[in-house]
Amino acid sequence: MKFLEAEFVQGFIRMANDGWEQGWHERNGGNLSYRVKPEEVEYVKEELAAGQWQPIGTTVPGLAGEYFLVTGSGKFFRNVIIKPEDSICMIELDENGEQYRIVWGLINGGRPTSELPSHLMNHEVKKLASGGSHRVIYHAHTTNLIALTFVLPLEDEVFTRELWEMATECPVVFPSGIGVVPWMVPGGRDIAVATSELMKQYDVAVWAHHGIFVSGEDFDVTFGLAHTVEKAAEILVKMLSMQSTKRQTITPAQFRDLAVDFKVILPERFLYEK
């Protein structure tokens, strides 16, 4: 079965699509990353063929000799659907976790996105804390979120309750929370360190005045937790422009309900009293 037919694959490039379509990739913004199984790389093995060795950048020995599917630098995901060939590829990983090779995709030239870093380091981190169940990771430019940095304090704290308060469904799709990540260089090691402590506790982090990184178990899940963050965000950012304080809201005290009848855990330092 040729590569782009496969499950996995046509599950990538549709969350890149869709992506896309909701405004989150102007030019090549964003980035995508998708840990892949091993039976799926035995479904494709024949399509494979090694490049050359290149640094990562970093030291990620928890996922030494997985391979990874990832948007190119520089590519657009306006064109993953189009000519994925080219916007797209798949890489292996050494037996160290030091190095990287393409093994498909990228037909034109360039490498995997600049942010490979940050993302595997957090995939790393992500397969160790989910018992392996995490496999997506994804950055998008999400407007709202990111015109949200500007205004409230960069701390998970308030980010959260802020965000939890817009719509009932959101401390059940992220009831860990939201960490936050002050504004920092993109593409390097500090920016992956410090995203990499926060997603040891929570699925969602926000870079200020930049978008938002989120993990999960498949592409539904992650690209459905993106989506709710935002949606959160544009709720918030249309009460701050009709008004700058709330009429009513949910209380700490039906966050509480919530958790009971939803059976989650809500930590007890979101639910301040304002």
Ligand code: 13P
The other form holds:
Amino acid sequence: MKFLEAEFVQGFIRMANDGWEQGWHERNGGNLSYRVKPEEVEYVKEELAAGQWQPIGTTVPGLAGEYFLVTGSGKFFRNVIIKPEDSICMIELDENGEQYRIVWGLINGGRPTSELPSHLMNHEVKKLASGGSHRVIYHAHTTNLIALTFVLPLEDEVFTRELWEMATECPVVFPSGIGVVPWMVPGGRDIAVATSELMKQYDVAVWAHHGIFVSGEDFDVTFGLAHTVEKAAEILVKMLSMQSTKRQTITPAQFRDLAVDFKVILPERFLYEK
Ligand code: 13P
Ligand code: ZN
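Following the display of the form predicted alone, present the structure of the form predicted together with the ligand.
What follows is the whole complex; the chain from before opens it.
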């Protein structure tokens, strides 16, 4: 079995390319990771060759011994579909969750994304919170959502409520809401800790003046979540460009009616009176 033909690798490549086609990945912007299933590792194991152990930059004991497919640092999403073996890699974590080693890919050198601490800490949190069903973490430079971080207060309640109001599907797609991380230096442990703390209750986090982080069970659901949030952000940007106030919108009472029919729990703290 050729590594690149495996279904999980094909799904990863397709998602990276879908993000590129949306315009969310200028240059090397954004990164993607997938927690590989044991049977998928088994499927490709004859093509794996272990490199040197390297420090992760944080500790993720809850992911000890697991394998991940990740984009490379400085690699362009544009190139993932064209030269995947140069743009992405599979890594294995050690038995303490402190080090990783490349077992496939990045054939011309390099290392996993600089946001590996954020990806792995988010995977650790979501694996626990979802009972193991969440496997994908995605970071993208979503244009409209970034634009909103310059005009909306950087508060979970405001981002959640304003985006919910932009499309009726939003509270159904992200009922637990959106967390907001204030501007922080990317690529390190501090932003990883702040984001993974929010991911205990949300599947979406916004990085102010930077982008989005989302978590999901598979490539479709995770990409669909980012797409839905960014679409709502685009509508809000358009609305605010026409006028600063809404003539009409979805009311808290209407959100409560929707929650009953669609069987979702919408936390009351997002349904405040304005
Ligand atoms: P990498 O190229 O290291 O993945 O960084 C891109 C990025 O978006 C950092 O936040
Ligand atoms: Zn980024």
